[in-house]
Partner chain sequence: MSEPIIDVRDLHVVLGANPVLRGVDLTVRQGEIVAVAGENGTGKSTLLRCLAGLRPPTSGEVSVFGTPPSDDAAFWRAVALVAAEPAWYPGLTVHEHVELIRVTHEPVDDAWPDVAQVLERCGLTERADAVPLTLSTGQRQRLCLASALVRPSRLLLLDEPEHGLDTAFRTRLAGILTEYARSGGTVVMASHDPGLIEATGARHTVLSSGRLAAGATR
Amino acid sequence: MNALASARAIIRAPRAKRERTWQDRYTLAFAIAVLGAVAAEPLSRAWNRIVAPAATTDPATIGTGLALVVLAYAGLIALARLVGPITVSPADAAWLVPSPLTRRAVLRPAALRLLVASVVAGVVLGVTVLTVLGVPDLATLRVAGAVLVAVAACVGGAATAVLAQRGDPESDRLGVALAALAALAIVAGLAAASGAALPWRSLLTALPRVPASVIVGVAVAACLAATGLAVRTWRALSRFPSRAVIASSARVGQATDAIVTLEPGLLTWIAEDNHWRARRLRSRPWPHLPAPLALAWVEARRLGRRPTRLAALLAAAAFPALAAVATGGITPPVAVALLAGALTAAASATAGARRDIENPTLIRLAGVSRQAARAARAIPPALLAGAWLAAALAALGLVGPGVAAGASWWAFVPLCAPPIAVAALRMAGRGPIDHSLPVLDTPGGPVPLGPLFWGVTGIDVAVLGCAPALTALLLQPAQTAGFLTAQAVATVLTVGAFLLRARRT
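Could you put down the structure of only this chain, in the form predicted alone?
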């Protein structure tokens, strides 16, 4: 430990020389005060929801809320598995991890940070569950037990993610378990929201009135299981492979650099390069297709090599339906979720377009004009966006009467897919942020125009190109013929401007 402390002191000596001034302490106190003021209103609403009578809670709302909490939990564990979760600073990764120092002592700060983050995430999830269910009598044991169950679940999941990072068999098992948990949560949430879970309605209504002794027993069992996993993880730190820590630290360092330099576009490049690096791909002959369609075939082959991404996109199609039940109908957040999900699905099929923009020589080598290449590159995003919209509308039709009940709603899918594909290609070609643009002073504070323009590039085309469909979805008119005509005109204008701009370029 003395050698480790000395090594850390040498590495962090330049930062240790600077002493904290009263300005530093004032800034820290002011930041804490601002965060407290911002979080006061959400915490007040959550507290009022907790103490509200549970008898007035709709079972469908309870089922949907619990499904969203389970999905959030699975997403947090998947994010921890993707990030590391044991990571150290670049200096420690370069000098301390490969050194003969005790591996457990080197990784102890990272393990403590992970433990604190897991406890905080567990408290937030526990309070969210209590907000969904409500606690009529506000029993201390019931509230503490629910929070302890959530904290134990987060700590145990983080410990399992650490064991998976080490390369144990838990790696594949954890992925399968998270996928199964997310699928079960989506199916259960849709079933509860659609009314198909009528036998469960009494169970959902009785959840807020579960005896405190049962909750305490479940909390004790969960804490014992989480403690066992944490002890096993702590023992595994002494034999933790250095390659896993160095690789995860490099990913986190690259992501941090991209965020600090305000270049979030680099994150997708980093993730794509890290995925395909050191992978062997089987060579297959191309089908006999025209030259422009061959470019679309390459993009389709790339998507086929990543079935996990396609499965995640398909599962995310149920989120607008769950949001519709949680918000009480087709509200603006549901429309935003539909548009954002379709745009995300389309953007996952634009890697070839980004390569063409970075290196235009590839298009010339293929012997395809720029206009034909852009049209071919738009085919996979359009098909993927259309498939995602169809799945999302089908899920909405299960939980909401009138939403996709008529054939006219499905007619919006092929009309909205091309503008969304054009928006995804526009996002792929926006390049880095222009930090030379001025800062605009507004009543809400200064707004840098560079990041603002970078963020809305592509989203503006999607909103304008799908405005008639989104309006019809929010208004729910009896006849949608006029909205279909307006959507067809918007699609023709968007695609025409896209191809015309390619010809002029």
The other form holds:
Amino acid sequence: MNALASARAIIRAPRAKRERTWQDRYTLAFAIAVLGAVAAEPLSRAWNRIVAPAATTDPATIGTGLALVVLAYAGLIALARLVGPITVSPADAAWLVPSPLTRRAVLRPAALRLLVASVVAGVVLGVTVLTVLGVPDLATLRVAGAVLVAVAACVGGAATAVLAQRGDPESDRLGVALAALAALAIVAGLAAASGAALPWRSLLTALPRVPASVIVGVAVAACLAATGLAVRTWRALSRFPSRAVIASSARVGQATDAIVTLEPGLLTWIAEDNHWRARRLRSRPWPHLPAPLALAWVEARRLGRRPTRLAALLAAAAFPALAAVATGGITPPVAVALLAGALTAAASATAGARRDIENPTLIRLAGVSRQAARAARAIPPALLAGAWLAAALAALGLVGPGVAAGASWWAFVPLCAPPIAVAALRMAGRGPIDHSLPVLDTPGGPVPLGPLFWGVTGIDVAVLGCAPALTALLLQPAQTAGFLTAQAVATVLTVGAFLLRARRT
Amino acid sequence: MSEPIIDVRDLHVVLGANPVLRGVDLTVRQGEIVAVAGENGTGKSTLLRCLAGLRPPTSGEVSVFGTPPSDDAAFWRAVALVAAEPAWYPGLTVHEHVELIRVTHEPVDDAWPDVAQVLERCGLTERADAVPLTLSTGQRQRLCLASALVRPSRLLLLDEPEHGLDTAFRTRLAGILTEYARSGGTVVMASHDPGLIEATGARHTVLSSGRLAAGATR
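Let me have the form predicted in complex with the partner chain next, following on from the form predicted alone.
To see the whole picture, the full complex is given below, headed by that same chain.
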């Protein structure tokens, strides 16, 4: 037994002492059987849909679908980069990484886990591509080709992320490349969705019937490239910097703690603190504003220092338009995308409020009344929500006439922004999950009320505060005056209740 | 003799089933520095929280500036509390945190030290562009003190201000607090550092089992 095996044997000893009983094995087998039974039907449906003759060769649908697949791919690699992607347990990071043990052997389980995850993600993405393109002929070859290319792309992307993990400059370059890829996918998706006469339209329509030789060629090239990157990564593991592994493991350990203790709010704190801890800033003079507005300026200063987050928010404004094309008009998913996007934009400007609610030490030193501070702090999220809604509406207008077109729709933007800001501040102030609340037995299974209430806090105000606008959006009435009036009333009521509550607390 | 800034009479605080403070009497006048010492868990922090209006007494009376302390803006414009570490605003530097506290109290009397002076006195000039989370424990404690000292106040409530500070800065802190008291401010601090208490010339009181030691009160 070598040194690493001995160390792992000691680490696993407490778990090894507990023998698996027949109940454990039965539970595992039963869980697998239930999972298989549940997944069989949707998988079979998806497969039938894939192998059915192609229903459409519409370049708009193909272009939008492929753009969403590329976006998902960029998101997966970005997630891998955020996680590490090479990461070990906090205990291994503390004991095994800074030790004389062979680095590659210590990191091998993490690398294998990443490889398996990449293959699974690749299979899912490959199948998704096939659902977009359809399989008109050569079923086996097309399915194998799409899955192989997608798996190669995921393995290659993960390997690149591992290589970039070794140093900050490489990691930053990968971040820029992923942002560029996502931006390109959004622009291409919007262009395809708008039905513009683009040079690659003929290419898109030809994609479902690519000849066999091209499929084989692309698949072989992709596999060779991915293998090359994987081998390079494997070699790099022997001298992988310990600080990179320790940092990523600490991040994942903190995130795991937050998940295990069911405290998702903690994740936001950890992510924010990790981001700013690694940045070099230059102090700038604080603008001379009335005291409450000076507090609200915290958000402007912070957002100004995260232009990539603003750019990502702006890019995300294209999602409702893409969803409108994908679902054939203003459907409930489009309304959900609009509300979720505006709420996300507003929530990105509530960090200061969130910190002061959870720890009011600084606000006491500032000596500002809570009511004035709360009112001032609603301004940044309201402005962001309004700007995001305007951008999303403009993108919807690009998709084509009849989809939320017309000047009257723009009037909803300033009316919806304040309730969304109030909702974002409500989310910021919801605190930890109340795990003392009971678990409700429903026909669909037990529902823990604590996480449920925590999850809907904020969303409730956004939905109620924007109900008239959402209804108008889904009904698409010829005259919107009545809905506008109702929205104005809802806005006044929401903001009024917010200010009244601020005075009482 | 001037009117008392703080007047505590027969203060009792019970947390759960545990009596933490048992009949505490304390009077503090303007310009005084009062140090409350005592073992861990004897109620020093609870006493400070009562003075800050953050912990309602179970019984007894607490008066600050002639009225019961209230957790509102008017109270916090006169009182600066340094206790647990604050939640620093993400994306703001050390200088910007201190300046933010300063601008929320403008206009500030010219005699009051400005941001650069306070940072210099607290030994933070070289870390002015740092994010607070990257500071050491002692530097973050200096930043807490700087945030309290950069704004006008009439009463400083300090819970273990020496926490994490090196010996040299503790001496400097004693000078800062003495100067604050000389200019008319009042200081009440809970401390475990006899050196700091002595250097400030503070009136020394000892809390033991929830009671102020005999001879330490009015």
